[in-house]
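Shown here is one chain on its own, the form predicted alone, set out as C-alpha cells.
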Amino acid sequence: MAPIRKAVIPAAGFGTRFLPATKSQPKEMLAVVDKPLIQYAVEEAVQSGVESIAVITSRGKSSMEDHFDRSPELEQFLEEKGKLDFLEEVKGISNLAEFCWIRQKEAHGLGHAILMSESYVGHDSFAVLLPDDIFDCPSPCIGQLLDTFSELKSSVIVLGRVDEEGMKKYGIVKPKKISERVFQVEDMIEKPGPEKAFSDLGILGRYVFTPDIFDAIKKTSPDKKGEIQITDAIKLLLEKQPVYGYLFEGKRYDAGDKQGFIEATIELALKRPEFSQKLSEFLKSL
C-alpha cells in the first residue's frame, strides 16, 4: 500500500466558543504563542510525510488561505530591513505543502465537511486533522496513526483517556485490546456521558481513513441537529471492515476551548527558550 500523502483539515465552523474574538476572524487563525491554530495541524501533517492538504473552509475565512500563500510585499520589507530570520520563516510557511481550498457553503457536521473532500481525495487513503487539537508528542500524532495504518491496512482513529466530563464531549469507543496502544473498535457512541460510555477511551481529533469512509458518510442519517456525525459514519464502516484505535503517546490540548487554549499557550511558551525563564518567574509571582 502506497504511503499516505493527502490530508484534510475541516475548518469551516463559526468558532462560537471564542466569540467575540471570532466575530470577524477565523478561530483557526487565533495565535497560540506565535502561530495560528491551523499551522500546528499543517506542520504536524507535513512532518508525517503529507504533501498535499485540503482545507474545508467557508465564507469569511480567506485569511487562512492568505496565511499559507506568498506575501511578496512582506518578504521584500523583511529583506530590506535585514530581518532574515523572519524572512526565512515567512517563506517557509508558504512552502509547507500544496493546498486545496474547498468551500463548504452550509455547515452540516464533521461528516459532511469530510465528504466535501471526496473529489480531492479520490481513491486514496487520507488523514484528517481537526485544528482545534494541538498535540505535543515525541513523534507527530498523525504520524503515529499513519504508522499503525501502514501495519494494519485499515482505518485508524486516535484515542486518549478521558474523564467523566470528557465522556460528555467526545465520541467514546468500545475497544478490543490488540496491544498496549492498539485496539480494534467494536462500537462507538457520540458524547454518551459516563452512564452510557463503553470505556474511558475518547476519539480526539485525528483520523486516517480509507476512501470507503465516503460511502459510509453518504449512508449516514443526520442527527437531531441536522448534522452528519463522523462517529455515526464510522459505525457504518465497521459493518464492512475493521477500524482500529491508537492510544497516542504525548499530550493533547483542546485549543478549541478557552481553558485549553490558555493552557496550550502557557505550556508551549514554557518550552520555548526565549520565553521559559521570564514566564516561569512571572507565573511564580502570581
Ligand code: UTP
Contents of the next structure:
Amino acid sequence: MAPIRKAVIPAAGFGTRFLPATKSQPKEMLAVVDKPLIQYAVEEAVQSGVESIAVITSRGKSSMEDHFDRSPELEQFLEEKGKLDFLEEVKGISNLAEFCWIRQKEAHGLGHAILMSESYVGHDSFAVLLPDDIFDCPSPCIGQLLDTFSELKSSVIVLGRVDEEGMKKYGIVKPKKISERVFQVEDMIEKPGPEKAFSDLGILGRYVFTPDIFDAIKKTSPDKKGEIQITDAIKLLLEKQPVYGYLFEGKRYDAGDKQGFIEATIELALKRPEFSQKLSEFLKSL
Ligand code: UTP
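Alright, leaving the form predicted alone aside, put up the form predicted together with this ligand.
Once more the chain from above appears, this time first in line as the rest of the complex follows.
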C-alpha cells in the first residue's frame, strides 16, 4: 500500500466558541504565540510525509489562502531591510505543501465538510487534521496514526484519555485492546456524559480514513442541529470494516476553546528559549 500523501483540513466552521474574535476573521488564523492555528496542523502533516493538502473553507476566510501563498511585496521589503531570517520563514510557508481550497457553502457539520473533499481525495486513503487541536508530541501526532494505518491497513482515529467534563464534549469509544496504544473500536457514542460513557477514551481531532468514509458520510443522517457528525459516519463505517483507535503519545490543546487557547499560548511560549525565562518570572509575579 502506497504511503499516504494527502490530507484534508476542515476549516469552514463559524468558530462560535471564540466570538467575538471570530466575527470577521477565521478561528484557524488566530495565532498561538506567533503562528496561526492552521499552520501548526499543516506543519504536522508535512512532517508526517503529507505533500498535498485540501483545506475546506468558506466565505470570509480567504486570509488562510493568502497565508500559504507567496507574498512578493513583503518578501521584497524583508530582503531590502536585510531581515533574512523572516524572509526565509515567509518563503518557507508558501512552499510547505501543494494546497487545494474547497468551499463548503453551508456549515452542515464536520462530516459534511470532509465529504466536500471526495473528488480531491479520489480512491486514496487520507489524513484529516482539525486545526483547532494543537498536538505537541515527541513525534507528530498524525504521523503516529499513519504508522498505525500502514500496519493495520484500516481507518485509525486518535484517542486521548478524558475526564468527566471531556465525556460531555467528545465522542467516546468502546475499545478492545490490541496493544499498549492500539484499540479496535467496537462502538462509539457522541458526548455521552460520564453515566453513559463506554470508557474514558475520547475521539480527538486527527483521523486517517480509507475512502469508504465518503459512502458512510452520505448514508449518515443529520443530527438534531442539522449537522452531519463524523462520529455518526465512523459508526456506520464500523459495520463494513474495522476502525482502530490510537492512544497518542504527547499533549493536546483544544485551542478552539478560549481556555485551551490560553493554556496552549502559555505552555508553548514557555518552551521557546526567547520567552521562557521572562515569561515564567512574569507568571510567578502574578
Ligand atoms: P468545531 O466544531 O471545533 O469548529 O469543528 P466550529 O464549528 O468552527 O467551532 P464552534 O464549535 O462553533 O466554536 C472542528 C473543525 O471543523 C471545521 C471547523 O472550521 C473546525 O476547524 N468545520 C466544522 C467545518 O469545516 N465545517 C463545519 O460545518 C463544521
